[in-house]
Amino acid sequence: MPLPTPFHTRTAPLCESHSWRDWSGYLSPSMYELSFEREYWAIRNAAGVIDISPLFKYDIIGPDAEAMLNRTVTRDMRRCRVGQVFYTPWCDETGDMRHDGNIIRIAADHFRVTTADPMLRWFEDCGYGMDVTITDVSTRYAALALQGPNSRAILKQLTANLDLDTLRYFRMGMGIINEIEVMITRTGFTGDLGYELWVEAQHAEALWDRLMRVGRAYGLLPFGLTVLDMVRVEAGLLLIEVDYIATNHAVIDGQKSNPLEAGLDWAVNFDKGEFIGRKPLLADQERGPEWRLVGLEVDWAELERLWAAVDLRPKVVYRTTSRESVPVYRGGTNGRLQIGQATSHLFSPLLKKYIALATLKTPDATLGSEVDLEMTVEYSRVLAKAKIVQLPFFNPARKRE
């Protein structure tokens, strides 16, 4: 049976859809109310606030620390400063992502990496003979996301002893709320500006009461992962086990990705030296990656158009995310090719178009192109025009400003 995370007695009264999933064994709203419109626009034009306390979350320490990340990582954690937070994913030994995530320096020889699924044995079996102590703190540590265009301003409000306005995209600081030593991390998983607080477990229900006392004025919402995942997928964010297979969860070879497949090439420093899966992933660098990930669109026109076929309005067919893989083609319906799937696909309130994450084979991945998404009107299947577009679809100045 889920456990209740630690500030479950502070969302359980106000989740009035009495809607719950499972998120790595803990109770997760899915919607607070019942639907989920006033979440979604308050995380666009407001503040939203999530509990992501079931991450799973590790302490590497040890002179030592560096250099085991580093053999385990793709990215170069010799140029991770202290305070600085990196995303990166890691491979096996074919070059295939296991895992992607979060890695905090917090001193030159303490680390923190958060992730979906659990990892310690693999942590530890990368650190194995090296002098670094890899401890599993996921229960120790609960942790809020503050995300949108007024999170900056709430926390100004909560914490005096440290400068936003100077915390750079991606970097931590140290700050104090409520009496409370609170870690700020200005990362999120919303493609919006917006921060993560990290807090002993037992001091959890004092920073959400504070949080949202403060918050109130700000138009501040809880919301669940329903609308986390519609505006993930805004922000061209990957999911694990969505939209790539990890390798120990693959069934056969060709559901695994490499990093550079799952357009995270520029996460990948092969200068560094030796990491766990730099040679396949070279070799693939060299002759260049089979699949591509892309975003694709479908404007209004095209869904008026599918629709008028059958004489009704266009209604849009997925209002939250659907991580049904659907099929992608080229050559339209005579002589038609399938080039690959799109994973995450939903209409956006906010752009006004139906947009999709995508894996495409390389040489039809070219921006701009047009191709066709399958996609289901009235209980057919039918093809809707597509345009391949950059990702993220969502990209405001304000999250990095």
Given for the second form:
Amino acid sequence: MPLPTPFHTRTAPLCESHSWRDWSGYLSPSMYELSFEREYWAIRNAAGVIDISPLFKYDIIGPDAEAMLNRTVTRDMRRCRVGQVFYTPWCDETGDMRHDGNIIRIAADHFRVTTADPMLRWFEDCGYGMDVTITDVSTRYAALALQGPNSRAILKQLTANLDLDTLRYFRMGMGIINEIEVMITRTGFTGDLGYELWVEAQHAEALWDRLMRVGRAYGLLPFGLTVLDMVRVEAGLLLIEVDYIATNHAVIDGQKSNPLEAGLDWAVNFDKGEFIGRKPLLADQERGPEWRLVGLEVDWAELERLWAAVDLRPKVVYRTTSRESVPVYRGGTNGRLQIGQATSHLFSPLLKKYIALATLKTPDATLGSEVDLEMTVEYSRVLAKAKIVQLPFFNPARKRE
Amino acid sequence: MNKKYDAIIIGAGHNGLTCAGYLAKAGKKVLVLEKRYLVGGATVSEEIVPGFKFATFSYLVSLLRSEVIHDLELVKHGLRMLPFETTLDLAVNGDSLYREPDHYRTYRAIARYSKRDAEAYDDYKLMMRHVIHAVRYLMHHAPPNMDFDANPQALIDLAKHVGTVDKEVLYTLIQLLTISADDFLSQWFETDILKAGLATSGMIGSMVSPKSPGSGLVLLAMYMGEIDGVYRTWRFAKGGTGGVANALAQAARSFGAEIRTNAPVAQLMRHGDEVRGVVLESGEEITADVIVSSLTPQMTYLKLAGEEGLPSDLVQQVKRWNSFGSASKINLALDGVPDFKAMPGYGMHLAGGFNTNVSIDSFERLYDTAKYGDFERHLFIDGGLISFADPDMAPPGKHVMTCFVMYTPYHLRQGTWDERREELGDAVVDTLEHYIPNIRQLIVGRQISTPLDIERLINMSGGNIFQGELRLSQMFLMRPAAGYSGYQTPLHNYYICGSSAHPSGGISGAPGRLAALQILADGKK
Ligand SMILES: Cc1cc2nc3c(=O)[nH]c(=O)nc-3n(C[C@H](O)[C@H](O)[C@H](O)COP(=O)(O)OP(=O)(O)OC[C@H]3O[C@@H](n4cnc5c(N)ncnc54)[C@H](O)[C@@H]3O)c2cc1C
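How about the form predicted together with its partner chain, since we already have the form predicted alone?
To see the whole picture, the full complex is given below, headed by that same chain.
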């Protein structure tokens, strides 16, 4: 059986649906209620909290910590100031993505990396011979992501010592909640205003209790992985093993992608000096990457048209993100040509559109152009007209304000 | 100096705004004139008690056409539809029935009373789905011109559509249109609280009881909604129904429409049978090629146009137009969380709706009393804690309760609504207390709108919430008058677009949209 997280005694009684998933070997609620609707809307209209303790966490400490990370990841870690958080991918020697994660700079010589997959050996190998120690602190810290428009108001009630109005997007501060020290980062996987709270595992329950007591007045609800997977697509955020495959899991080369292909060009800094995968990435940059990550949108009129053919109204709601990849074509029904695939797709209850993260051949990936997305309507494969749109699909001003 | 507009819309209710949005999107220069200080009409949210936002009148959304949402890009302009998924029916004797999105939990809740009914519930839902699917056509088509030679196509299309409807569905539909909700529901169900809970849809806003023929039609009208393709879903719009109006207004403005509030229209500028503009109560005159009224027939024809020059059969029908309200709205500002006797403590039921005094016999008694010009002290309330659906409706930890109260007739036998308004408020609180023992001490403010107040505030003549009773004699070809059912009026350049036009009331935007399409089509001739 998967392990309980430090919050399990609190999340279990609330998980009315008994619908659990296995997240890195931990019991993790898929959704709390029998319908995901309220959890989903809590994130977008009030506040939601998810237990993210199963993330892997590594402390990278020492005089060479900055140098070690700088040659490991694609972003320029010298620019990451103390109290700042960087999202970054990192690659192997071929320039293909090994993984991605957030890096918090706690002190000049102290970083904490959070990732979805184990990364100790990789980091140790990357830091070989350097004056740096890498410690797996995954179980030492429990973590919660508090997300949604009311998350700041809630957090303000919890901690008085930290000025949350000045804590900017992707910044970190140390807060005291109930005499417990909590590291607060303004980060999350929802594309909304939100914070992540990192606390020593023995204080997890106390933090949860306090948060829930205060949060209730602001419409706070706990949420599970199901709706997280919905909102992260709206936010245009990639999921490893879904939207891209890590090099260490790719069986053939064709399964790999580099950051330029995955829409992460902004996170690759060629000017900072040598880093793993720089050369092939630079070559790819000059050649122009073969693939591009794009957002696809199928509007309501098109959905109506597809289902009207079988005398139904569009059957798209009450479904969660599908990770079943589907082909994307151009050229319509006759003479169609596959130009890529959509890897995560769903009907967004907020945007009222069918949206998809897709990887397309670069020449076909022009913003605004029309492609055909394969959809299934009553057992039949049909082509839906989809438009290539700017990512993220949903980007509220409050996220950064 | 007067600018000349292509179109002036009288009234910024949601239909006026919808019509304005479509016309402006088509490139017309549009001016909307609204009597009140804010847009929305029957779809407004107002901060009456500081910190508490009330959905002054309407409170839930279902009927809003997906075309309107998407054509006018309402999501971009802020429309958010929040879940409001559960219903708690409460009977005076302590019985209760909790219906929720989960199929088997609802099955078990009904099965406590009757396993037969619990099974029938699925069959009923499926049959209603078919009926809605068949009738949906009417939500997107203007009533046909009955002169076959003049306009055969509309009648042919309608006949074709009817011809494709499954016969069992068609017969069920005919039943529904003609018999009472109670008779209709009794074909499926035996449990009183379930039948009565479902029958409430057949009473909403109308002066009918579950046993009155015609309540079936009201039930059908309230079932005609769909959200994201799912029939019969009801949701709470972020910010209350004012949120819908604001999104519509913003959309209309984004297409170039101009909206003026505090601008009541006194009458039309007429030149014989031709309408050329409007005169505001301030005396200001504004001209336009087309004038569109979103108001009741009484306002549209008798007040704004004036009887002169109108066909007498129209005038007679408008004078007899039944729009006497029977519903009131009470909003409560609460200092904390109400505790239901039937479902104590916290839970998902707080984020849904509840009904009080649910039983067929109770409803009949309430109706009888209302029929004779009075109201009962133990009322039927269709209530909800809307601040659970949208916490922004109230300060943190505090709440707003909406109470839609039926069988409070426009015509009182004794006294006036001005004299008896607080008495109604007290009766509502007394009723609530029976089911929610802690309610009284939580109340920090209240707003009471009787049918008279609804009439006064937004000129809904008679106070009927749909700008006219939903009854067969006032629907489709007969709405708002036999022979005058389209969106055109007998006066040149004068149109109607409100709930008193087909396909009638509720927050649908359908009359507003269809009227705009008619105006644009006429303009192309
Ligand atoms: C208490 C109540 C509860 C309801 N609950 C629901 C519900 O939950 N769900 C639902 O779907 N429907 C509900 N309804 C019905 C629904 O709200 C109405 O059918 C619908 O909103 C009417 O829209 P409209 O645009 O046709 O007319 P209105 O909203 O009546 O708009 C007419 C507008 O014209 C303005 N006006 C009037 N006279 C003049 C003048 N001389 N000059 C300028 N402007 C003028 C008015 O102020 C108003 O803004 C409810 C209605 C009421 C009253």
